[in-house]
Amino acid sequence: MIDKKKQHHPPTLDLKNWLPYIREHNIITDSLWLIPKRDGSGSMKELHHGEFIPQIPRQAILRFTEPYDLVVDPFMGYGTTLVECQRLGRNGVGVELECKILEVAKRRLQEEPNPYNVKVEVIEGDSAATDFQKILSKRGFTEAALVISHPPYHDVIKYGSNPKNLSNAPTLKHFLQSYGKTLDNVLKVLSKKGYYILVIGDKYTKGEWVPLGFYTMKETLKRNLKLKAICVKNLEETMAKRKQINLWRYRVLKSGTYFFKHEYIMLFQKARHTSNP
């Protein structure tokens, strides 16, 4: 028999009750994430090349956040942190550059029922100058509880012509400064002891590994944060290598290195001093 008024009530941990909670919500308490395949139920089902993977805001808003919070997601892309705020009840707004990829995040969050009725937002903008306080206190918000930051893997892939979109930045230097400003806009809204979640993979340029991860982990260490944890996610299912695994093991063989299955997923808490150099 289902349990009506748990059914309306969006799901939150309870340290009393901790263990039913991770078993029906497949809490991942442990650094390695082995994800089989990308969630693509309800208005997920349509898969663009490199979107986020509904799991990782899924863990982060089920550990990190109350019925009710907001999440702020200033790479929003196709909307994936958003559809999960509001399918777990949580507030949600989203800032996109990119008009296209924007559009797809509207209508996906248009298919996706409602249950909570939470407000959940997308916002076309640049992130490094979007007004985040004046956005949150016309919603009736003053702080966020998390904020879910997902930008792109330098050039990677190039998801738009717009200057300003990260993936276009002309050297690694630049990406890395245009990252930590959005960084700075956005922490002014992160509450005090919230939680920045960091998903971010390395590349390979010119035959050598570049560790993107690690540097953008360098420079959010420089802000006003703790890190948590850095946890591991392989998904297994990926669009660019699915079919071709031969041929992908063929071309590190021949250029002596390994292909990407992992990213890095890197947790850090906002707190007024930390211990870093």
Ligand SMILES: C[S@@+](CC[C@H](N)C(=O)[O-])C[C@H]1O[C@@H](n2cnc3c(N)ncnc32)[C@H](O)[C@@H]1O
The other form holds:
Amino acid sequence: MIDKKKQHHPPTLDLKNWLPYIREHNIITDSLWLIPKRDGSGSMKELHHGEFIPQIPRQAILRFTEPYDLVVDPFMGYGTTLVECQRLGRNGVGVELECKILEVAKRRLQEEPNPYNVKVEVIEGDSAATDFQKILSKRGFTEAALVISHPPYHDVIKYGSNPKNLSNAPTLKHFLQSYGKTLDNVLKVLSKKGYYILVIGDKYTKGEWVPLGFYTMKETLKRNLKLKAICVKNLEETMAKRKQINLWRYRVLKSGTYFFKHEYIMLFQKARHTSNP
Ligand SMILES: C[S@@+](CC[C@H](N)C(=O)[O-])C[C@H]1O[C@@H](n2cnc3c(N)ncnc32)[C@H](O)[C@@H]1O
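One more: the block was the form predicted alone; return the form predicted together with this ligand.
Starting with the chain above, the whole complex follows.
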């Protein structure tokens, strides 16, 4: 007889029987994430500029959380993390500054079924000035098992005109300060051995490579977090770039630069002591 209760249990990694789990969910175990295609199923059909692929939060949730754990996303954007929470039976809280973007996230969550009856909450606000403890306790949570953080890649994409948006930070220094404030706020609710995932890419300014990934990693390591992995993920070509591939090739040849074909997924875990200075 089929155990209905078990059938409706959200997926969870059992190290005594891990092989079927990693096969079923395509769990990546090495640091090179080559994901050929974005999963555009369900409410994720429509793609918005600057959102990450659903496979990123899915991998993180499936490896680093248990069913019904809480996942927090301080740069929620169009709600990709929360959609994955809903699909995989994890509770979720996301904070987003821009109302227009937040509305897309809300719509997506309404369109998606909620098979495990989890709570996912979308909150409008500035993560650099948000009291996450208050937000969680109001909703009956005490801590998060996982924080997924996907800040703007500084000014590469403008997400809105609000000066508090990290994409409008006037300098790199201001960007890192605001990122650091958000980090301090959100780490207050991360559980003792909870995981923090940072997804970020680098940028060019006037023909010079600006390693945002390494700067934000350095900022992150100032807190009590242990670096567990630096993964590199392929970036698909955008439609616009694909159409003008030879123009882009010429540009990089002329300026002595390269196309961005990768971004970073950095994994940290809360720790009292770290070896990194
Ligand atoms: C790289 S996008 C995140 C995309 C998201 N992972 C998704 O898949 O849709 C960064 C988001 O952070 C938001 N943001 C920037 N500054 C913020 C702040 N101070 N507080 C809250 N959200 C902020 C931006 O408006 C943008 O939607």
